[in-house]
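The chain that follows stands alone, in the form predicted on its own, written as structure tokens.
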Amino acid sequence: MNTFSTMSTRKPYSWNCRDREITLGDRSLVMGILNTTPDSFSDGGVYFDSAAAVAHALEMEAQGAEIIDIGGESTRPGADPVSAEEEIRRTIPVIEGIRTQSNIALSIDTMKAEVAAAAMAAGADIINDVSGFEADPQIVHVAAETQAGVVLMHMKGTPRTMQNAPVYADVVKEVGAYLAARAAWAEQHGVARERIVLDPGLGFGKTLEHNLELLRGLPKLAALGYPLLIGASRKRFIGDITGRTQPTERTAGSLGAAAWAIAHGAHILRVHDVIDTCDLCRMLDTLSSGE
């Protein structure tokens, strides 16, 4: 298969996120990661201060990110949950701070309806739920009522348990079936199809080989008929392949995974290293378009 031909035929979508329409497919979009947590696997504590978090969001926008994903609860393997009140305390001042200076699309990375509602009220556009709207089913009503864009992700278990020897008979088939079912459930509860993006959840209850099989199987996931978001940035499986033990040393490996993902049907990349990923996307999009 010619990977660039996959890009050139990548299905276009209009992703409706509240009152904005984000065009997907003709070029690759970058979602910058903003963790307002003390314990995230790669940058925990770095942007725990809200002023530092707002400054970093604006920096990522200047580097080319078109979406900022703000999370107040770590979902690294083994992480303990935090209360909705604590998530709100960590994230809402950041959303409000960004909104005073920028109209960039903002995503709240949460599994809790209460947090999602507060984020929408503060000016967020997208709900990114790593549990696929399963952890707190009431979150679907927040999405439907606010007309938010949503990202539904696959996770096996919970962050605390997900890496305890996960097993699949056919990981691509099982993840695809799960995502299709969660999207259908969301639609049945009032979330319009054009508001939904799917994420196979690399590293969330998957072994090294599972992650590789999902990346190789992206064309099958793209055939589900929804835009795809891929979050491979700095994850452990990249370190397992490259031998880089520190997450901050995994930029090159992350870019390799990003290039593969967008060449095989991904529309959005969720990343830490925004400027490098944006440069990568511009090169591949230009080569693919023939311009």
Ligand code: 8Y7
The other form holds:
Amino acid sequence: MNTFSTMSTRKPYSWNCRDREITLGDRSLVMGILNTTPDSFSDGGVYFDSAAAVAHALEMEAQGAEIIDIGGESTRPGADPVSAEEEIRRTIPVIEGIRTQSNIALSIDTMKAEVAAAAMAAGADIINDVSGFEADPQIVHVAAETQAGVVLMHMKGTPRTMQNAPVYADVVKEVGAYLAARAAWAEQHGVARERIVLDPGLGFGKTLEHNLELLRGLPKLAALGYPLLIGASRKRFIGDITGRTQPTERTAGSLGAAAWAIAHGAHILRVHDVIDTCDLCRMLDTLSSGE
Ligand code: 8Y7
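Starting from the form predicted on its own, produce the coordinates for the form predicted in complex with the named molecule.
Next comes the full complex, this chain leading.
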């Protein structure tokens, strides 16, 4: 057994996202982050302008991203919620703009049914809900009716409160049980199992130690029987370990977390640094294919 032994056992899946089938587990996939928020984590609102956002999406596609994740509400710790109208104003022109030039898979990062429905009408394929369909349960009907792919993420609390000293008895067990329950609930409401991807939600109501335990426990989450998406890119816990206070200085630390995640069962990485992460994936995928 070597360090990467779990790579050869990463389960293959076919992820159904509306009229596409995305093959998972063979090649590791990169989801590029596209923020349209004026107060986003690390882009500082540079891509608030929709023409610039469209250009950034096309750039990430050219760099090797397979999916673009478009968000119109900052989920930064302590961030204030925004209205559905504002999220729609920020994201829909960007989805429409990308769609005039590209067929790349698009996910809408939202917790609101109304925003998800508008995004699907504009040509999005995937709903990425950081609340695991809890914030607005009506969103499950949008997912069921549009046959969208869905990412169900674990968050403890809300973006406003989540970093207030979160406590778990066993974080891997608790997050795993939560994700399995949310997937079962979505399936009961008409979302086919083949459309569901799970995500432990690094940084969402987790201390540094919780994030590390979740990364170490990824094989247990993979054993739930759904594909896994991991978002570690530039997050504070990377800064805590590397001493890099600026998110833009956290690329190498993020790549370390990405390599670990791929080697322990993750299928998709949600990242800012697309070129470097794609190179990392090609190296790990090539090494594991010879095991
Ligand atoms: C994640 C995410 C964010 C994540 C999924 C950031 C929207 C915070 N993080 N969605 N969104 N997983 N599925 O630092 O880890 O990018 S926002």
